[in-house]
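To begin, one chain is listed below as structure tokens, in the form predicted alone.
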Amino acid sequence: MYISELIKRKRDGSELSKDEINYMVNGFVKGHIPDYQMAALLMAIYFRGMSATECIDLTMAMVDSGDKVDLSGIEGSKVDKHSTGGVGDKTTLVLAPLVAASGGIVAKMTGRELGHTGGTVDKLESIPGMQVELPKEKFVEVVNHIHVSIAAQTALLVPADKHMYALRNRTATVDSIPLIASSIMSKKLAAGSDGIVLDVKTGVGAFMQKYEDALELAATMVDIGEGAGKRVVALITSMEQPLGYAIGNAIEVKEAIDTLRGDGPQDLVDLVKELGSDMLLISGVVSSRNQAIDIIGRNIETKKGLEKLGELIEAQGGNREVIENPGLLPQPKINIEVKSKSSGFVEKIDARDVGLASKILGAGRKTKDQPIDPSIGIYLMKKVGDKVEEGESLATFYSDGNKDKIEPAKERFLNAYSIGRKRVKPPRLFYARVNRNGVEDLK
């Protein structure tokens, strides 16, 4: 078999064979095909596409190719989520230790920051002591202990991800559907649970901007999943604007605290109860998706998924008072007002931009070693549809009082908002659901 003859069998539109993308990754991961081929045959993916077949097998070649979690000494039936990226999605935070509570069991690797998006990791590791670095054994035993663990991914988990994701990104091969679904899909079916719920964003602030991309990746991942023997829903969400009023690290968790106490936004309350409910119904926890919503509910009044994100921190090796007591989390040198600079009406708030706002405050990572400031963030005050006075704060930015800083992250923000005369009702923040039965249209 020669990799110059799979590149010109892609480049011409026909469909590779399981042995012949096993060799193509395999051969890839070892070292006996160099970049440059490897980069060519990306290429020819990215313009040709693949099959629902060869995307199947794709990714089941990238997940044999390192370790796999072994989940099998958890008792029941396990389940995982996955968010393509948001600004201020800290749904994870939420969603997990309240679906735990709720009678499900969560076992969660999860990333850090990409982009102009945040990553899980950095939320959690904002809190004191708190360890999401976990050797595969301590993530059982916290799983089988609380029923809920929030793991990063090693770096021996898919390892022909991480090498072919590195050649994308210099290649312009990135944005290509068939590369993305098999990214996320092998690193997840790698993570060993059962079920699988995927927040597939979409808008502005989103990976995939076009509602049709999002749709199409959502399917993708759904047919690869379910060819997987998993069982697989995708849930297609707004990005339009950020995702509650908290952008950042210790500020996200800090609003997820809020939340699970029962004063959380209520685009995150939504968008957790809707996940929750599908990831409670793949589990068999329940029967209905009202039954599932009414529990998850309960369990907010109640304060249950408040607890047991106390226990998870504690299991994890953190410092549960910051439950009770947020001022434990670190704490900005300063606040800084962004105020209006016209009055009217919020129509429209660049989520993307927002992101870069408070990455360039220093929020985020210019290179993939650099430490984050977990302290620095943005509040918003005003969301779409709100009204707004000249002079009036937009928002919060909590920062250390770099002024290199602030002012370009000010000047990036204030383009993020549209104020006009009229006021509009906020985006949608349900499309659609994905499962194997098909596309269900949220309104």
Given for the second form:
Protein chains: 2
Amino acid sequence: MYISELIKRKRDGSELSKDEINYMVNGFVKGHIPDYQMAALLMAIYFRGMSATECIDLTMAMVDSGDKVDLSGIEGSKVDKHSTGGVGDKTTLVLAPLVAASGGIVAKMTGRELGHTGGTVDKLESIPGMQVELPKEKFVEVVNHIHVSIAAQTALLVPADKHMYALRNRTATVDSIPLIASSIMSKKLAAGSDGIVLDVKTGVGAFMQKYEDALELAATMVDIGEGAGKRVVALITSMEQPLGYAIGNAIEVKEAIDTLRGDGPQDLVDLVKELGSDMLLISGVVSSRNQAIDIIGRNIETKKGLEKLGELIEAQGGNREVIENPGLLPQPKINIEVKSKSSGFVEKIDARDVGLASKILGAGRKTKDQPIDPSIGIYLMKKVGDKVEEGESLATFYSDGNKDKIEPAKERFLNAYSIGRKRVKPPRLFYARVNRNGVEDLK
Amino acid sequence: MYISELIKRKRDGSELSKDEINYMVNGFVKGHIPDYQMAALLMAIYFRGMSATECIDLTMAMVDSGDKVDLSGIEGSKVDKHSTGGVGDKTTLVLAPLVAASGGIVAKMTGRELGHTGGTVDKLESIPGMQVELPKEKFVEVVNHIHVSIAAQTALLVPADKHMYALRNRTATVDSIPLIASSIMSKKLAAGSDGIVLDVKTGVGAFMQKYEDALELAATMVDIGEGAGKRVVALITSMEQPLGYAIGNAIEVKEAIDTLRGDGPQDLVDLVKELGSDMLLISGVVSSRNQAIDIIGRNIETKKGLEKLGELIEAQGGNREVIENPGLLPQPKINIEVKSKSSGFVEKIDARDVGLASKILGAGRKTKDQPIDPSIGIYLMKKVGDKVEEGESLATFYSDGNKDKIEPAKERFLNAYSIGRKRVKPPRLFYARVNRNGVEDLK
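In place of the form predicted alone, output the structure of the form predicted in complex with a further copy of the same chain.
All chains and molecules follow, beginning with the one already shown.
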């Protein structure tokens, strides 16, 4: 097999065979196929796309490039969840323990911050003592024991993705739906769950800004997962304004704890119930969505979800007392009120700008290996639809006091807010549900 | 400037600026831009194409990457000629001395064999003693002295093209009209002539098999050359069957000598007159095409062109006696008649298959650095439109007697011939002339 022939075939719009895709992935990982040929091939894929069969073959070839997590020793249907990334998206911190408390088995592998969005691994690491970099044996053991674990993806899981992503990042071939879908799904499949619920974000704060792209990505991932014999459901949800009020690391853990105690922001609670009901449904724990939503609601009221989070923190080496006393989480040096320069109603909050403001303030990394200051973040006081007076706080910045960060962060943050005369409704949160039966429109 | 941003802009269909293109070419040649990013960019160019301005900027950046030939010390308008490559295309060997004998100044840089076609350098090197690898000072000196020189392109001329071509060849990005056009034109512009006549071949034996592609390539090259302040004319001519009767090296030199003596095949003579008249016209030597064709015809009759070839051979170290005694050229060990298996009329000869048969017989290189056996080749006895009887010779193979080459060459050669019942006309030789005024259809 000649790789240049293979590039030519893809360039000319032909479908690559399973053997050809295996050759491409293995050859690249093993170094037989040089970067420059892989780069040309990836760009040809960018332009020509991939068929459903090619996407499945690519995903499976990537899965086979590394370690797999074997959850088969755990009885019952294991379920995973993935979000394509949003600002203030602490959903997993609420959802995973809540679904486990409701009878599901949640084996969740997750990543660090990417672009303008935070990462669940970074958020969890703000809990004193909490270990997220688990060996896969430990991960399996925790799931087995308490029916929930959240662990960082290891580099040994899908090394092909790691190599390909690094190359894509330098060759403008990241924004390709087949490549994104196979990258996400290869990691989900290697992580060993039986069911996968995907939260595909769309809007100004999401990687897929256009609904049509989010829908195509969702459908591609469902096809890949179902093609691999898994149960997969994708929700397409809004990421116009940030989710909830907290953006950062410790600050988001605190909001997750509040939510599990029954004091959560409405959008986050709604999202947790919708995603959670899908997780319970595909796990076979419940037989109807209403039943699922009832159980989840009850487990918030009774604080069983919060207790499960405590168990999870303890099982992974953290201080479980934070669930009763969030003051144990890292606290910022100073709080700064960011005040509105005009009166009116909040018409729009650009989630992307808020995410970037939070990074500028210090809640992100400057370089890949830098540690994060977990105490830094932004707490919103106003969301879309809220009335605001001139001089009233739009948000509180949790800061380390460094003015070189505060001023530009403030500028970026204020830029995110559109304040007008007319009261607007909060934006729609749910767009659609995609599963093997097709697309269901959600109101 | 970030190269990944530049790749993204081209990927998304934006036009690259002159600065960006300079950055890309210089960065690549100097090794600041790695192969994999250049490969992705080339593939994006393959899909998105390049505007006329981008093509000019790319060509000039490539020209500036290396040495240039300075012909400014030679008085009068210097003219170059380039063919995109065909089978049996010995046109330059006839045209260059004939145009020089007719008052033109021909400074021609040329290449070696490529794919299924032969190279002028290889053909000339079959003349005993002939030097084609000339230092550029020697090239200028010969042109100055006898108004014609034919030299091999040196690696110092347009190194960017050399590097880019090597990468394109391994990444399926050769077949891109803007990249082909800038590759050819950068070498022509660096070679220093004031006018350039291009012979763009189309048909089964050409690199541009479709007329539309040949036309686009011709127009792009004319735009580039005129954009750089040169006079450029392109003829689009047929490469369905081989040109003339001889395919090989010494055998083509012999046919070129015959043609200069007045015994040339009609298609070659017609092509030489048409291209030659354009060369004389853009040089300002003549004021009308008729006048040009008259002069060229006369210089064949009077053998002034042949004498000029003798001067050229002598000036470049060769034995000029070959023009009177072609028996001094390398002679094959044996001649083999290849006979027709049926009677009828030759309807078609696939030039590509004939070219490949000649390579199989031994007239080409197996690897880049292997020497060629100049004595080997194919002499056609029948061309399209000719009557043929079963058992009559279709061609004579000039062979080294190696049966392992002869049999597969014969098979490939016979495959090239379509013999039918009805007499067909020889195929149209001229399609169109393209210059800065547009496209002129030729009958």
